[in-house]
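Given next, in structure tokens, is a single chain: the form predicted alone.
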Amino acid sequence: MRRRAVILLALAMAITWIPAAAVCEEQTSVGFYFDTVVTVRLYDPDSRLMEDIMAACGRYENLLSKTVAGSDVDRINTAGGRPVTVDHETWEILTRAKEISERSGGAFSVTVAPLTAMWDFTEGTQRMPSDAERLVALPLVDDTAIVLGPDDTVTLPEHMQIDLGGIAKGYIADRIADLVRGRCAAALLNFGGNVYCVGIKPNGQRFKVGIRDPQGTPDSVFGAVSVADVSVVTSGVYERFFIKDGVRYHHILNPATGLPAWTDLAGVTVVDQSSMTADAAATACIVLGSEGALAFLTELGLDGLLVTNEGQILATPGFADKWVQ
């Protein structure tokens, strides 16, 4: 309890407004990318970096999204088993999920997509998989079957399909993060989930990132994280479900039995300097549950904040003396 109490005092006062202490030139946009609202803040950009910008979500919306025809995972999906050249941005992601879908034991799995077609989470149907069909398609689920070979290629065994979005934003955002680098003093982008906040703002002080009271409301948070230069993934139970029959089912689904994963995280957040990384481990904890996150987290030397069901916070060793100022 004192090590609860100790992380709650730390946030609460993480969260307290600090009036900007210098003027500068914002810009601010927002669009609609990978099924979620882009927020971009800018401070003293060049004339070009916003149109940029969105310019590049754009691209990546076409090049990675499952739903867009012709995009590389599109044409991965429907190649019947046979190998697809790719770009190699695309390559790239593929052979980072691979590797966070081995260390975390499947727990982490682009190749859940059959099974996350089975259920809808946003548009009211309350639709799920019987258990037949869900046993069908678990054997679908192996991301050690994806092949990546030479010159870009990727081979899917047929009638697999694979999914980016646990992990894709998060390359997008380190991409962009790139981008705006040397073009402006500072930015923060926010893609859902996944914040990442490049440079110190003009007044001197660190970015505050605001960390979801998973009881609460969706503006409700109990504390914020003090980061620069880094990125802060959120990922929760809270985001989407429906009940039905007395049941709650959530979109994070266990890629081991095609359900939600019920387990005692109701959310997590991740700190990293790569907003890839966080986003995928960010989804396998969950996955994992509170004992099994941690050990994950620390094996992946990543930092991470856990809030259980029953409004527990747990942290990685050293969370709130490096992030929490």
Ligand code: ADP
The other form holds:
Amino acid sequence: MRRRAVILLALAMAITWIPAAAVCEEQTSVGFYFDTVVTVRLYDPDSRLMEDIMAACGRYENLLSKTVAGSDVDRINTAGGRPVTVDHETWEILTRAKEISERSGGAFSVTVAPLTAMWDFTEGTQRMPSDAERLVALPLVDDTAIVLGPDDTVTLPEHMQIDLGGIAKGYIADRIADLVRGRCAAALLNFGGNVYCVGIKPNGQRFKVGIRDPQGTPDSVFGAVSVADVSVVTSGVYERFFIKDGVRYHHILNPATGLPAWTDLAGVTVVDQSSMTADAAATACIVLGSEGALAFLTELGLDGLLVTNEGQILATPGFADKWVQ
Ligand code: ADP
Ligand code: MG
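Mind sharing the form predicted together with this ligand? What's above is the form predicted alone.
Complete assembly follows, chain above in first position.
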């Protein structure tokens, strides 16, 4: 589907944004954090807001990235079984991650880290684990083993590791949304597939967030949701992948096998006020497959849209209300 007014905001992202005519001062900045393009559009912001947002992104990257030495995640991963005192925000994310892991039957597991570390979906080396390496790592995947103690302590059994790639961007989107509320009329935040639409645009219109067609080119959308004050998060198997010997390997892993989650789903979009919940839930849905995903979304009271590998579209009843062609 083509629309004249479509502006692509994300390069390697599932989401495009379709703007209406602006009626006030708009400010847009693009940054690179969390291994992804971050786009922030503010409507009538105060003079320091954009600067504060980018500073917050830098702070969160230093707190939550597993590749930043000294980050909370790095300290947890290298603690060798000893308790680590972390920032309360890290502790909160892990609390929610454990809940979603439990409710998804382990489909979402931040302890999938030893396995994600064996794959390369970004650098182009097509590295993947041997069967033996994979089988050795599988017993290390178990979010119930993360012990969250009092005073923001985290204890992880020796050799286990965490990777917040499936939930951190959602948490950060929530916090940046909090930061902008009251300091600008409205905002559109895009953290690589995690979109947060804050408020209603000054011209009175809701935001439209386009949903990418998993079978199409990165700029093809097959519809959009019309929303206000809510987050729209998409996970797709087309985001980061490589093809080897005719097999497509993508970056969302099945924690039970350590292999890419090859289910009937190509893309999942979840809409919720909590971008953190929507982020983790969208990742879990890809692993669960359509039947499990619909049951999971219903049980958590979340609205979602599922696109199968064959292009079939399934949605929860609440999602249909937001859908615009
Ligand atoms: P993206 O980060 O591309 O927006 P997702 O939110 O779906 O996509 O998160 C995928 C990332 O989450 C992976 O790059 C990896 O770091 C991590 N991950 C992969 N599989 C799982 C899983 N089953 N549960 C939790 N995190 C996962
Ligand atoms: Mg996710």
